[in-house]
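As C-alpha cells, one chain now follows by itself in the form predicted alone.
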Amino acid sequence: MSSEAYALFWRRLPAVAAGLLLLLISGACGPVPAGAPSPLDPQTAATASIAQLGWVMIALGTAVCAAVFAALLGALFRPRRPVGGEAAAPAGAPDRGGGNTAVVIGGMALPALVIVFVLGYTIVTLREVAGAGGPGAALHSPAGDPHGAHADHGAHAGSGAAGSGRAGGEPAIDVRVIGRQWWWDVVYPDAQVITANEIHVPAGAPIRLTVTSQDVIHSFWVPQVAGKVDALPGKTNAITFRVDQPGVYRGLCSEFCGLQHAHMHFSLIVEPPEAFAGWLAAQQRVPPAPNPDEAPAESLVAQGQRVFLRSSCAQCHAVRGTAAAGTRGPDLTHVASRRTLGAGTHENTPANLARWVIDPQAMKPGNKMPEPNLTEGEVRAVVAYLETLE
C-alpha cells in the first residue's frame, strides 16, 4: 500500500465508522414490545407532555448529529491543496485565518440557542405536568407515620374523598404506596384493604396516590402513566392521575435501592369501574376458615392453616380473620388473587408458590424472607391453604 493510499484510508476511516454506527443504531430500533413500560406510549396528559418533550429532544439531537456528520464528511472529502502549492503571503500582511465565523456560529451560537430552547421547553413541560397533577406536591407526614402500613392504615380511613389534589373537585380514589426492600405495600385507606405489588384503579376516575418508604429511598414510576415519584423515609409525596384506557401497565423502582432493585416491579391494573368495584369488594371480604369436615381436600387446607399459623410465616405476614398479623412481609389475605410473586419476578402458580416457600432465596436472592424449614408435606399443605386465599 502506497503512502497516499495509506493516508487516504485513515482519512476515510472515521466516515466509515460513523456509517456503521448509524446502521447499528437503526437496526436496534424497533416497535415497543407489548406490555413494556415505555414512556413513548403515554396514557395520561402528563406523560403525553413528557413524551412530546422527549420527541423534540430526539429530533434536535438527530439534527445536531446530522450536522456534525455532514461537516465531518465535508472536511474528509473536500479537495486538498498540494503541499507547498499555496503562494506565500506578502510580508507584514495580517493573518486572516480561516473558519473563525463558522466556529463561532456552529460551535457557540447554535448550541447556545438549542440549549436555551430545550430549557424553556422543559420548564413549560414541567408546569404542564404539575398542572395535570404530576409529581411535585410534597406532603410532610406526621412523625413516625410512614412506618407500618398494616398497623395504622385504619387511622387514615376517610381521609381521601375530601383531600386536596382532585381534578376539578371530583372525588378520587385514594391509594397509599409504601416502598420496601424489595416490594410495594399498597393500601386503600377508605376501604380498609391492603395488597402488595398490584394497584387496581377504575378507568376514567381521578386517582390520588401517595408514596412513601419504609426503609431506604425508592422511586415509584409507571412510565406510561406518570413521572417518577420519590419514595422517601419519613416523607410523603403525592400525585394525581387519570387513565381512561383499561389495561395492565408495568411499573418499577427507578432509584437504586439495594441488591434486588432491578426486581422491584409492580402492576397498575386499570379496570372498568364495575370490575374495580367487584375487585375491591372481594378484597374487603375475610376469607372463610377451612372446614375439615366438608371434604378431604379441606383437611389438607386446614392442616396448612395450622402449619402457617404456628410457623415463622405468621410472624411476618398477615391474614385477616386469623391470628397472623405480621407486618414485615406482604399481607397474604388474598394472595391467590395476585398475578405474580416476588414483586413481579415470577408468575403466581402453585408450583412457583411451593418453590418460594421451600427456598425463597433461590427464587429471589437477597430478599428478607428466611427459610421456614418445613417438611415436604407441610409445604404441600401450606400451599393448598394459600391457594384458597382468593
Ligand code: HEC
Given for the second form:
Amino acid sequence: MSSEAYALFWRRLPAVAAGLLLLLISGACGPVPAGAPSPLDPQTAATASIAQLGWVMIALGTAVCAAVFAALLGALFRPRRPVGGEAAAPAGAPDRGGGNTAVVIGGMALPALVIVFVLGYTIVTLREVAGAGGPGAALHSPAGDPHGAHADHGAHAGSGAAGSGRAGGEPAIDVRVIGRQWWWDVVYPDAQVITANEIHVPAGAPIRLTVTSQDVIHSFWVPQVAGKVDALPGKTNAITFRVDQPGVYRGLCSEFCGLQHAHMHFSLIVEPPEAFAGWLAAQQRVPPAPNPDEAPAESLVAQGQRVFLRSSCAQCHAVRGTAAAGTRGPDLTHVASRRTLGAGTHENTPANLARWVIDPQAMKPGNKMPEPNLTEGEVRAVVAYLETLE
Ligand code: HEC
Ligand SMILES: [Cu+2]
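Please move on to the form predicted together with the ligand, as the form predicted alone is already shown.
Everything in the complex follows now, all chains and molecules, and the chain you saw is the first one.
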C-alpha cells in the first residue's frame, strides 16, 4: 500500500467503523419478534429481574467498550513526536508517571470496581429470583415414582413460602415435568392427567412446577417465564411462577442431552382460567371405546385400536381406558389434542401423524421410537384411531 493510500485508510477508518457499529446496533435493537423465546421479553417477576440484570450488564459492557475504544483511538490519532530525535524522548521522560496512573486507575481500579458491582448485583438478583419462586426456591428429593399421583405438599410448604408470596399466594396448580430423551412428560397429579410437550396453565394463578428427569441431565427453560431449572435424575427442583398474560410461551432443553437435544421443545400455554378448566376436563375424559358395529369409518378406528394394542405400540405408549400402559413414550390418551408431534418438531396434522407412524426415524432421526413395521392398511387404521384421541 502506498503511504497515501495508507493515510487515506486510516482517515476513513473511524467513519466506516462508526457506520458498521450503527448498523449492528440498529439490527440488534429491533423489537423482539412475537413468540420468540427471548429472556428480554420477561413475563414474570423472576424473569423481569433477570432481564434487568442483563440490561445493566449490557450497558456497563458497552460503556467499558466505548471507553477502551476512545482511549485506543486517542492514542492512535495523537500527533506523533518527531521520529529519531533523541531529544524527543529523553530517558526518564516526565510523562511516565502519568502513564502509570492511567494503568492503575483504568487498568486495575476501574475493572475491579465494575466486576465487584456486577457480582453484587448478580447476588441480589439471584436472591430476588429465588424469592420469586425461581430455581432454588424449594429443593427436595422426589417421593420415588415420578408419575406419583400426589406431590409431597408438606415438603415445600415452608421453603416455598417466600416464593409463593411473590408469585401471588399458595400455588393453585401443581404440575410435574419429567425430562426424557428427547421429550417432556407433563403430569397434573391432582387431576390425574398426563400429557407431553405442552404445559397448560391458567393465567394469573400461581403455578408450582416440579422438574426432574428420568434418564440424563436436561434443563427446563421457558426464557420469558423463569430461569433455567436443572432436570436431574433422582432429584426434583421446583419453581413457582405466575403469568398474567395469556399466550403460548416457547420452552426448550438448555443442557446438551444427546442426539436430539435440539429437538426437545415444548410450549407453556397460558390460558384464561375458564379455557384452562375446559382443557383439563377434556384431558380427564377417558376416550370412549370404538364401536365396531357402527359406520365403516368407525370400524377402521376399531381396527386401528386392535392394531395399536396388538403391536409394539402398547408396550411403550399408554392410552387410558385400554390395556396400553407403556411409559417409554409419550402418553397418547389425548394425542390428537396436542399441537405438535415429536416434542415440537412437527405440527400435529393427520399427514404428519401418518408420516410419524410410518417412519419416526425420518421425522426425528435418532429418537427412541423404532420403526413400527406395519402394513399400509394397518398404518391407515392406527392413524384413524389416534385421530379420535382428542
Ligand atoms: C420402543 C418404544 C416405542 C414403541 C414400540 C412405539 N413408540 Fe411411539 N414413541 C416412542 C417415543 C420414545 C416417542 C417420543 C419421541 C420423541 O419425541 O423424541 C414416541 C412418539 C410417538 C408419537 C408422537 C407423540 C407426541 O406427542 O409427540 C406417536 C403418535 C407415536 N409414538 C405412536 C406410536 C405408534 C402408533 C406405535 C406402534 C405402531 C408406537 N408409537 C410404537 C416410543 C415408542
Ligand atoms: Cu434434554
